[in-house]
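Shown next as structure tokens: one chain only, the form predicted on its own.
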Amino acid sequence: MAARLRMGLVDCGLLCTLLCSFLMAAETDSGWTYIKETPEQHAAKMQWWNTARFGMFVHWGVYSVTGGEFRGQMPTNSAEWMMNKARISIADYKVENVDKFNPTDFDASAFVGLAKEAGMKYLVITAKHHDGFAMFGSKCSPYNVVDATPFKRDIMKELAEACHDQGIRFGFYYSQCQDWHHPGGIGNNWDKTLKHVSFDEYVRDKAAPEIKQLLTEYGPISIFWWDTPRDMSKEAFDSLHSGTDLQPGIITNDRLGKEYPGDYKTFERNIPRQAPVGQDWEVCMPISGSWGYKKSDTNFKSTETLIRNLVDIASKGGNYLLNVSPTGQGILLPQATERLKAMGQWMKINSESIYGTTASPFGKLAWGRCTKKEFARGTTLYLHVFDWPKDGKLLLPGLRNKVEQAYLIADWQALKIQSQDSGVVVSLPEKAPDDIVSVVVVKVSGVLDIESTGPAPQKDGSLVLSADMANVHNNEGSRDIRLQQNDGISHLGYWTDEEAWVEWSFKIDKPGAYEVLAELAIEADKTGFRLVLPGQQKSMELTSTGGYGNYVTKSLCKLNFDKAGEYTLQIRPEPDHWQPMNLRQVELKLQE
């Protein structure tokens, strides 16, 4: 099986890349150093991850026991936060949970059936989360599901085998920094029970060996998702950072720390409005309110919500990675298991318009959404129509390529298009072939050709970037900056966390000096943020506007451009500097 297992999944076309990627890392007198892979061997390395679009993830422990229930009481948060947020001893903690955990319901291979048949390409499943349990049998702690637990199974070892049997790709989640059962592990501060030692002695004798083991003894890994970073010596970045060496090929998410972006940028809870610029990403979700399962928690979303969330996610060119929470029993829940595979009915029809896809070449679209193929004679667009249009007519804005053919992907109907001014209509039947998302396949020949609809520069090549088309960056799940609208205007509000930030993303037509202009209101006497170009960062000060509901356009500083293409700006706030502001748009203005 070890053997079959170690090959199971790799495509040997890719062998080449995935040996190069293995040598990512050397040793030197100093230690090990990374080595950065060229953009050829990334994009090698991603092609399987960016075909897949749609990802489970799994989030299970012995939390899942008691439904995330302390005593009677629920606390508040996801249930596998339940240990720190009810303040639970490691001795309780025991008794109530691990002691109790006992998944007999539990069936690999119908679980990663059910994640098959639901449309989704690969698994990763925690484990380790903050509560230092390890779901697999750890040879470094004895805190583990098979030593401590009467289940007594590696359930790690079980879904892997049952993920390289039915060709679906396994990755594993892991808290490398936030133990609450370890002494030298961040987090638990409230067992006094504890004796501390230092973080780099839980890094070298739990952290480190059990990465190692879990990249070794189960088969081919294609992802490791680090969670939480926290600051931390260099010597135990490396050591963690090192042991994805051990797995060719595999990708990593950009939890670890600040100097490892990893291979992928991960939103949690929510869809960015744009895309991040040259950067591969994905968003992870949970299916209801908590990652863990929870027994109080019934807000499970609609099946629509979950299908237009991965078509709009597709359409940006982003991975929908979607968290479920088996009970203490090792089974979802039914509204799992019923929208799992109400999704999967819908990519049986429709799944060729998000497998390989990559993003809508156009703005924002009226009706619903688009995903793309580019092949060398010209492009296959697909047309996600959220709401039918009463009038039969569906418009293309800006194409100016001749349509080879238009239908509809559930019948093969074909439709009549035509060519206008403000680009191409496609002629639509009275009623939708799909409630939720009816897919319009569109063929069109040569290099696309759109008039663009995204933030364009002025005559003089100045640029603004209102709030609406700022991609928002909350800090671990929090909705702490939000969209919000005054006299009709948009704004970014609420932005309490000097960890949330906002980007956007956008194309510069001349290079030269531009005046950056702002239009915010500050209540507090002052506020400090960064503005972040690649290559450049402003540091400023801002005194108070007034009030959050008095309006000024300020001038920030000046940024060079040195030449035409697409960029990012970032607004960061200063640690320790920051006070909230309301903010209405950036305006890059050109300098004679």
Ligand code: H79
The other form holds:
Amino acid sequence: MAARLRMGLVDCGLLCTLLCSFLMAAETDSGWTYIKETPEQHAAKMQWWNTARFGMFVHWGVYSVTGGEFRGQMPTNSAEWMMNKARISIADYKVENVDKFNPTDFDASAFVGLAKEAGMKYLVITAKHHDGFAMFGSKCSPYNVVDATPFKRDIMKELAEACHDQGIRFGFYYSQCQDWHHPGGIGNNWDKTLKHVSFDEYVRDKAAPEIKQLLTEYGPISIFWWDTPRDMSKEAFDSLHSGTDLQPGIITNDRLGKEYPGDYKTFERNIPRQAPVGQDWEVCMPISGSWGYKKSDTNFKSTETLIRNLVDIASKGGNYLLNVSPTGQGILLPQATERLKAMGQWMKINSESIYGTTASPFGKLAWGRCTKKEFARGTTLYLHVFDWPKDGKLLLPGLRNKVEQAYLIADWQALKIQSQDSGVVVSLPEKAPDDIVSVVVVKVSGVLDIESTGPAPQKDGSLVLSADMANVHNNEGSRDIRLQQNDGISHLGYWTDEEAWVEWSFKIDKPGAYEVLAELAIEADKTGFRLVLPGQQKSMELTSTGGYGNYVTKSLCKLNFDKAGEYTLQIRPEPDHWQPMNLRQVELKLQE
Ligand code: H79
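Okay, that one was the form predicted on its own. Can I see the form predicted in complex with the named molecule too?
All chains and molecules follow, beginning with the one already shown.
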């Protein structure tokens, strides 16, 4: 066993070496110059980011003046896109928005104080969005807040200082490709007065010097947040990218260019069902519907949703970058302020279960989420209970470790624990200490030992068998059936081999008839496959869903589970009658 383990480590080291040399080779071949640090340096750089878990995103620009409205029209559902969607000329945008930008109620230190109160550890703000307007005193373009608005104050400088004073990490969002004001920027095809020049010229004269200025004149910058990558020349890429070298230790996202991985992966608006493997990641999401302030947007997410989102993301090992939208006056709407304060109240009691934690060691938990902190001699598990069990029993499925201690984070009240075959059961008081998410701390000794219990049934007994949970049988190493991702959602794809099949192991708690539903996408006209349960099988044929990206949920058949217990379900192609499908999940739904 020890020998095998050692082999594993050697293999792993070798793999790393090979990978590194591959990446280095990629660097010289393509000319990209983004690999500059060792894995140790990278880990050290990401350390603060990986403990932070919660940050504030701010979309603020001259579009905020009219709150997404142009001459009585509301042309877009995200206000920062107004100029584009209403095809506003540069001249009109100047009159309606730039000339009127005067947020006299703005107070950087109060603003940062609110982020801090909410429990946020970093702040990323739009230094320049797609409209091309610089929210700082740009030295290379007069199209900026200091030189072109009645406000005349360098907002980025005020925020950088306030963040620095209050111990909040500070970062810039910079739209590096789209620029609807510069004649070489991408995107503005409606203003016929623009005498277009090349993109490289725009990069040389505006983007690169502005980035350089942002990274030299605003103190320590922790994050550079690129957006909407477009194709560009190696020269353009290099000159944009080299700006970030000016701040050692700066963290960048994955949106500079198509081939640029950056330091972490971004998800926009949606939380992935499963964490991406081997990568740091962040979900950015507006607190309401629009990124930039929009008058008619009352679509604020509830405090419950926001706290549960933060917990859900932390339970998968990611960060939550929650966006707020200052108005033309420079303040947040009360709906946003109230929610941030409420999150702060929750964090005051529970933040230990968020900061510095890593992903849940369990599969899907019926009652909520879990985060953890690992130590040399044991692990602290934070159980985030969304649905407080009516019978007062909280099951940690498959947990085999000795539990040293369990208590409620809210009042340190010790809780009774019992180890049984199915795992550890924590006895809870009748009433949940928090209506939204209550946290139970469970300290276990030894190396974490959790028996894989397969997918966990939902409250109603239904089961979701996701792509990530599937055991893939692919002819001993053919590359067919790959676990792939689309919009952050995993699917079993590239299923071109009719001999490859998938299988899930799971437990049925409630015997009975189950409807089998599959979320899938099929391109070809007809495909045949079998669902196989021990002692039962059903053949079926499905027609095209309209393409490999067109997911639909189809009811496949009904299956009977006579007894509670362990089962395996297989999906096997029908030989000679198979066309590839992309499969996201199978759901077993208990029939009433
Ligand atoms: O800054 C925010 C967005 O403005 C920016 N990224 C986040 C962080 C973004 N730019 N482009 N996109 C996201 C993707 C394209 C969205 C669009 Fe639309 C769909 C453009 C037009 C339709 C959303 C809806 C924006 C305007 C209407």
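Residue numbers count along the first chain shown, from 1. Being a predicted model, the structure only gives us computed values, none of them experimental. Definition used throughout: the rigid core is the maximal C-alpha set that superposes within 1.5 Å between two forms.
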item: Rigid core fit then Glu523 CA moved by 2 Å or more between these two forms; value: yes
item: Did Gly488 shift 2 Å or more between these two forms, C-alpha, core superposed; value: yes
